[in-house]
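First comes one chain, alone, set out as structure tokens in the form predicted alone.
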Amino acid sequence: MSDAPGGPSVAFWQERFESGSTPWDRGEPNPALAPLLARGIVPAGARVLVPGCGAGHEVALLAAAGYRTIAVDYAPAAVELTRARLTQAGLQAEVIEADLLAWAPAAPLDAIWDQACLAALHPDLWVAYAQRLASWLAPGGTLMLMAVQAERDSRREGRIEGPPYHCDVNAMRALFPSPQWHWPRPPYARHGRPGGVAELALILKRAGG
């Protein structure tokens, strides 16, 4: 993820993964993911991207479930953690160290699981990132976006606070507008997250499928 003025840098994330200062890490996969897969939200054997993969818990879950999984992070320590987790479990996935605003998949994706990347990216870069997500997904592809709700820290002394940055649902509708994206009717499932914030599960379909 490219740096933005006032936003976190690769050095910021590298230091946290190296030191283990990752309070957002549950130590296990996000509990929202397995039920979505069980509902058939993502077809069997689909190509699934995990942007900002972190320690790779969800990458391992997807790989174990038979999905063709691609994981991307721009912190070398996160890439190493994900690769080590896969090796320990005897699983395979493509794990890439890259800036997501410069990277592109070799072929269209069937689904994207974003539980941390958008919320970790400075809001100045959200439009460019959302455009890339749309370009990566095949028509009819699914974006599983866990939109972090951090209202209490969203603004302080006139500055946008984060990460994680508050992903207001109306801002998400502007980033992923209809009719380019098919939105389900609210309410959206709300899940707890380490650090005292929550996530809204926004399951969006790219138009054209």
Ligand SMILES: C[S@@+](CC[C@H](N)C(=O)[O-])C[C@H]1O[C@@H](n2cnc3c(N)ncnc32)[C@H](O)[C@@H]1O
Given for the second form:
Amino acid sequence: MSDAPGGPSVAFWQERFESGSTPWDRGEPNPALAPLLARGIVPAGARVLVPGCGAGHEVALLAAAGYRTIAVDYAPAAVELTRARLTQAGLQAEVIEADLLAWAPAAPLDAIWDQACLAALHPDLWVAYAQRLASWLAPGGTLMLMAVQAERDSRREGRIEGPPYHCDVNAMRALFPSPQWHWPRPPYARHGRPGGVAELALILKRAGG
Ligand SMILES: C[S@@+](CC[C@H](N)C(=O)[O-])C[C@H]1O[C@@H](n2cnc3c(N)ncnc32)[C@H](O)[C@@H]1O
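I've shown you the form predicted alone. Could you give me the structure of the form predicted in complex with this ligand?
Following is the full complex, with the preceding chain placed first.
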């Protein structure tokens, strides 16, 4: 397993689901997703990955919208919840129990919806994770990164606390650098999240399309 020393483990996430302690879960799809899809930034029928899918609300929305949807999570409870949600709605998606730091898709992806997955990984894993996202996306593919804004006072004392880990926009620019990634001009849309934190909607295109 790829967990960083001091970072959350699969057992940590599994326990959160089993105890119902999932304050990040909106109980419905992120309200930002449907309007983004309506803008046509992801082509119809595209292969879309939801890494760290949790309870699978966005997986169901993407599958219902006709995307070839792949969901990955390493917590068995998250996989079960996502599969149950799809079955209940009569929807199809590929739901895989795997560590994102060890898994790879069978074919290039057209888009990735990362909602609180990067923020769930210890920052020691960010470079490796970002490199994997870049290698999984087809040239011209879209990364929809909901970058959790979880700044804490303890950062001033040099401590790294999470999850969620704070996804500072400048850290994101270094992680997904131009010109390999096309960045729209700021400012970026800021949405509320459950648990009192916010997220920045960073819609990045992988170069080469
Ligand atoms: C904060 S939750 C977010 C869930 C969902 N995206 C949402 O916003 O409701 C983070 C999720 O990422 C999963 N996760 C964390 N690290 C992972 C890894 N290395 N591989 C696969 N899944 C991981 C956890 O099991 C958990 O379901």
